[in-house]
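There is one chain below, alone, in structure tokens, taken in the form predicted on its own.
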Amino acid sequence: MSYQVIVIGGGPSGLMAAIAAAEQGVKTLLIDKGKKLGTKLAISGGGRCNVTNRLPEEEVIKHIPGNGRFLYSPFSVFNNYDIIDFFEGLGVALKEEDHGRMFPVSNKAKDVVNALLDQLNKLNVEVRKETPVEAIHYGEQTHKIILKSGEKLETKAVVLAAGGKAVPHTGSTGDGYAWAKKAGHTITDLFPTEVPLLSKDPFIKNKTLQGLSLKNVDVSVLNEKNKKIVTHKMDMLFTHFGLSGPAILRCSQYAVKELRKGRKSVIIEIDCLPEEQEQKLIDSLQKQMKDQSKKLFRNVVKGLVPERLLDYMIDLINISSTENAGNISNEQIRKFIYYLKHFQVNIYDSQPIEKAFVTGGGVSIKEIIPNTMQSKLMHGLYFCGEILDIHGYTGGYNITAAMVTGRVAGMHAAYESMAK
């Protein structure tokens, strides 16, 4: 069978690529090895589907620390606002939530997936599910896709939208990297990002704080000289294995990169009271101790942080729960405030890439033409989505990168296939 464009991978970028190619009127085939298309979309945003983010372009790119600047070019063709218009044009009403995140008004991811599938249908895109690809043979004029079944398909342009290695149960198991390499592409080091972190600190092992979440705290990753590499102010969670929650996921790629330099452990520092200055806290607490000297120390400081964390901190500085405020030394007060402002956790690893939300690394963007997503090394070959060395924070940024690169890749694959 012969096609003008074949898209491999039915995730967010592949669906957009197939629709964009078919809109140009070319004969398009979408192949996916899974039983369903759009599985990552269906689970994104906790099953509600965080379609994109409404923040200004500059901000969106800032939230894609892994080569986000590459996206300036594709964004000039199709950007996050175009994604919003695109879905509203398909009849999916969207609403904005915190930090610019856009969701379907219905709160149902399947509405987003179904709108894309209906569009494929309308545009007569041929879809083959449960169809694994064995190999790609690149030719002078056309390329051959060899299916596991043995069938050979010929096409003028291939769009590789096969995903990364994160969340493998959705079908992204890294198959596409070998096909990219065969065309001469470099695959940069793959690593987990947006991933929970592991610690062996005694309080983690003893499950002292397991299940405790902290709201709006500053979480930082420290380098070897104990300087902050990055800080994110969000919520976080202590777990039975270490740390998780939004602030930790955002910081995780920086911790992972530090560990990959050969460091045995990396420090995550938590400022439980980011709005308060350390010295002011000390002065105010010293005054409270004098004014309420007959009260238990624990009762004077109650409410500063969640109770379990408070008890742990009080224990750390050897103050008994029956100690009166009047008996607490200035040194102990200083120590107590220091721990609240610089609570440190030693991280020795992250969960594996399969447990990560996003893959870091991938097909080198130096080998891709940014405004068409075409390979610089092979005619008729296009890349989009998570197979590329582009990764963002959670919050609609990765899906935005996937849909934008998908749209641009599909459109230009169609143009090239018509020109031949």
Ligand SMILES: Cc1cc2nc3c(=O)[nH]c(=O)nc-3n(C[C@H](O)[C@H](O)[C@H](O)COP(=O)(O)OP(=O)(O)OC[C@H]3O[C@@H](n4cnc5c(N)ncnc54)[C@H](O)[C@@H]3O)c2cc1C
Given for the second form:
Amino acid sequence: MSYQVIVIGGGPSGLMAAIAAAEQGVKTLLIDKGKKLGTKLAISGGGRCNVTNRLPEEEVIKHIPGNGRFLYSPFSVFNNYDIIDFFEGLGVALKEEDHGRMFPVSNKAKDVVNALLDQLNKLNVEVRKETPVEAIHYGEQTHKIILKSGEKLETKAVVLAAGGKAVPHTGSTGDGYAWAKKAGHTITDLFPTEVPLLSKDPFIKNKTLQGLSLKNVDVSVLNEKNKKIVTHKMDMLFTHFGLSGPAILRCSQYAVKELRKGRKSVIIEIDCLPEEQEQKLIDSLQKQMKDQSKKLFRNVVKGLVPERLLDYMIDLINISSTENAGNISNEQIRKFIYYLKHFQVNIYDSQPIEKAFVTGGGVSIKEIIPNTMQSKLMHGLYFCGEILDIHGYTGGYNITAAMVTGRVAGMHAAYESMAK
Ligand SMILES: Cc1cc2nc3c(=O)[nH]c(=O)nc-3n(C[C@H](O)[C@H](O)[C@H](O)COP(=O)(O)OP(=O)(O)OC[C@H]3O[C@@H](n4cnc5c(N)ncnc54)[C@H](O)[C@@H]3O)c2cc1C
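Switching from the form predicted on its own: structure of the form predicted together with the named molecule?
Now the complete complex, all chains and molecules, led by this one.
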């Protein structure tokens, strides 16, 4: 069988690429090895499908720390607002939630995926599910897609939308990297991002704080010189293996990169009271100790942070739970506040890439033409989505990058196939 465009991978990038190619009227085939299309898209945003993000383009790019700037060019063709218009045009009403995250009003992921599938159908895109691609043979004029079944398909242009390596049960097992390499592309180091972090600190091992979540705290990653590399103010969670929750996920890639430099551990520092100045807290607490000297210390500081954390901190500075405020030294108060403002956790690793939300690294963007998503090294070859060395924070940023690059890749693959 012969096609003008074959798209490999039916995630958000591949679905968008196939639609964009078929809109140009070319014979398009979409192949996926899974039973369903858009599996990862459907589980995004806690299973409600975080279609995109409504923040201004500049902000969206800032939230894509892994080569977000590459997207300026594809964004000039199709951006996050175009994604919103696209879905509303297909009858999927969207609503904005916190941090600009966009979801279907119905809260049903299947409404988003079905709208894309209906569109494929309308545009006569041939879809082959449960069809793993094994290899690609690149030719002078056309390319051959070799299926696991042994069948060979010919195409004038191929779009690689096979995703990364995160959460492989969704179908993204990293198969596409080998096909990119075969065409001469560089695959930058792959690493887990948006991933929980592991610690062997005694309080983690003892499960002292397991299950405790902190709201709106400042979480920072420290470098070797104890300088903050990055800080995110969001919620976080202590778990039985270490740290998780939104602020930790955002910081995780920086911790992973530090560990990859050969460091045995990296410090995550938590400021439990980010709105308060350290010295002001010390002064006010010292005054309270004097004014309420007959009260238990624990009762005076109650409410400052969640009780389990408070008890842990009190323990850390060797204050008995029956100690009166009047007996607490200034040095102990200083130490207590210091721990609350600089709570340090030693991280020795992250969970593996298979448990990460997103893959860091991928096909080098230096080898891709940004306004067409075409390979600079091989004719008739296009890339889109997480297979690329582009990664963002969760919050619709990765899906936006996938759909935008997919749209541009599909459109230009169609143009090239028509010119051949
Ligand atoms: C639990 C979870 C929650 C997430 N939440 C968010 C979020 O809230 N916001 C956000 O921005 N991002 C989120 N992400 C990330 C986002 O879903 C991905 O970045 C995005 O789906 C990538 O799209 P893609 O099209 O590049 O690849 P994928 O969605 O990974 O799709 C790749 C497709 O290629 C197919 N494929 C692979 N190999 C082959 C082969 N050999 N033959 C045929 N087909 C093949 C796979 O079956 C798969 O369907 C989340 C990810 C996970 C795992």
